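Below, in structure tokens: the form predicted on its own, a single chain.
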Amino acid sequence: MESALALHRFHFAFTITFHYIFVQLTLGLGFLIFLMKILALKTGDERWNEAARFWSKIFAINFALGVVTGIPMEFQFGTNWSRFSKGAGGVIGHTLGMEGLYTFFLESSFLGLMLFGEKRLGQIGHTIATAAVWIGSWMSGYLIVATNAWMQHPTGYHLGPKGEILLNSWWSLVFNEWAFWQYVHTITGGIVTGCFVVCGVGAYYILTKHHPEAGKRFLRLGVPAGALATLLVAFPTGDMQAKLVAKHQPVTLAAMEALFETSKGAPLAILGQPDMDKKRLDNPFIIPGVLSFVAQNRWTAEIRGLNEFPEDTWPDQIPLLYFAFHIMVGLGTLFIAVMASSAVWLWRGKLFEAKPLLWALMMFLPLPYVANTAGWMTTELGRQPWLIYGLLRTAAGTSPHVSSGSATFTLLGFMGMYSMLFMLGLFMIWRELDHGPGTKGEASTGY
């Protein structure tokens, strides 16, 4: 059974994993591209609509693979978690049926009329389509965060005579305090992700002279979003997360900086290796007294070590969550420099001279997936071995009949299809990047 869980919950890593690398860029870049378009009203520059055509056939393709990818995660929760389905369906089922019903509906409806509707339109009407893709796709996020925010933190409900999960509260549910902090970070990260993107491959149209005046059309409205996102994916949003696993998740909180002993004045590890063995953190480089503050806003605040709490409540991966919140950590902490820098000079007047700032840029494009993908980890290791914080076991969640050589197969195949989708995507991305704004390739998309 032991190795059929680790399949079951692999498995579901990999699927949602895999389908968040297009997700977070479709969060960043529909609000960037309806940006393009307020500015192309407002300016009267076509080389705007240029921009926002060009994104929105990259916003495509991440949508198109998005979908492919996601619909087999819900599949997922009645093939590989069938006790968690019934045990919880009637509460979960109320968000992830909103989501599909109304947002992504919303998302993929307008998407139509955003990719092929301008002419017909109108500026003003095909400015307000790219507005509601964009809302919808933030839409379709809140519900998905909301789900996740419950199994982390549930609220409203109450347990039935057979002990099903019901809910009490509609409101409870869809308003979690957890919700709302959770999905603005995720928002912003997202943002960070599709600011990065634009950026980066503005930096690449400028160092080529490829398409360089499309190049700096893209630094400057990415520089300064960019610039933005960075402070607030770190304060408020990370900062208020972090309150919120200190106050609920006490042991996630611990787990994540490899404190075992209760402190006061808690130190922030910046490096170091847990050894689980000695309990206790190797080489550490700490600052005293900062993860005291971080979560109660006290330097001398007490803050409980995993020796406080019983053994069989620790996240079971707790390196794995330790390093993985140590990268999202430490790359923001880049990001906020990389972006700041940027801001400065293009204030200046001498981003698009300023050639290592340039390489820097576009060598960070892919960063923000990584450190995306540690925020999750990170979010779903700490609520271990928990699948419903404090209310259902991940063991107990899963599909009893289930054998692992089955969740091996199924495995196996997801990996081989999901790997041929993304070398498609690879492809089709590359070829609009090399067609760049304003070329002939835009008649296969109907401008």
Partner chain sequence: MLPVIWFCIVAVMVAMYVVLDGFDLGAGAIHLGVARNDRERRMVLRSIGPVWDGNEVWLLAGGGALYFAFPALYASSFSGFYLPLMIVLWLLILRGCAVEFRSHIDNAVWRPFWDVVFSFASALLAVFFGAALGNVVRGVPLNADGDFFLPLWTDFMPGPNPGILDWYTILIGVFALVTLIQHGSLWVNYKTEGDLQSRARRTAFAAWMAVVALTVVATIASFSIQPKLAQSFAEMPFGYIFPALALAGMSGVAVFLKKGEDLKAFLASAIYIIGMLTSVVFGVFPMVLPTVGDPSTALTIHNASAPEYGLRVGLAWFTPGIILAIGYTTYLYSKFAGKVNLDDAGH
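Counterpart to the form predicted on its own, namely the form predicted in complex with the partner chain:
The next block holds one chain only.
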């Protein structure tokens, strides 16, 4: 049973992590393409439409991979987590059902028009179709985050006579306070990925002199948007989420920082490795007081350490959780530095000649993917050992009759298939990048 549990967890973690590679770019790039369409309408400059068409081609490949890897997600709640589904389906089935009905129909109907409908619809109609796809993806994001938020911080339910979870307020499920900050944080995280992708490609085009004019255009949009998004993803959205964790999941906060002893003016670790045997942080490089300030807005506030909580309520992967959190925060800080300096150089009119910055923008392209993944790992590992915080343990949520052999079989199947999809996606996107912008007519010539 123990090994089946680990397999079910890894099965979900692997498939959702892979799916989210595509989701985050959809969230960010859809919005940026919409901005390009708006700029084209406002300035009348056809080259913004050309940029929108180019990015729509990449968007289409990315979106297709997001769709096909998304379908398994909705099924896995039932296939691998049947006891969780039986217990909580009456609650989270609402948000997941609404996602299907309100957002997938919207996205799937307008995607074709976004890709093949520019002439048919005219510029205003085409901008509306682009907006529909973008809004659909953001609505979909909200409903998924609301589902996750309920698992992090269950509200709007009561327990029945046999301990069953009964929804009694749809309103508190959909407008959970946890969902709001988590959502804004997630969306800005997606915009950060979108901006770094647009800027990274732009910088590459300038450095290689491949399509320098298009590259400059990408930076003119991507750098200001990226500077804003990298700030917002930290303050206030990330900060507010940390405060929610401090308030509702204090043991998680302690685990994220590997803080074993309760302390006033608790430090934030910059470096160090959690030692779970000796229950301490090895090689610590710390800034005193910062954790207290982040959690409670006071430099001297008392933060409870792990030792104050029973060990069976500790997250079960503390080192991984600690590193996931620190990688996210560390990268987030670097993103602000790179985007803010690029914005200053852009404003001074010197960015396109500043080779070190162009190189940095290009080399940073993959890093938001790492940061977003690490962020979700912090969320999900931090919730352990609970599947629904305080209500249902992860070990009690699996499908009892799906053996570890079956789970291994399908996990290997997904790993094989997804490795292939990843190479396929990279290959096809690389071809589009190599070809570059300049398409007339439609974003895609279609089937």
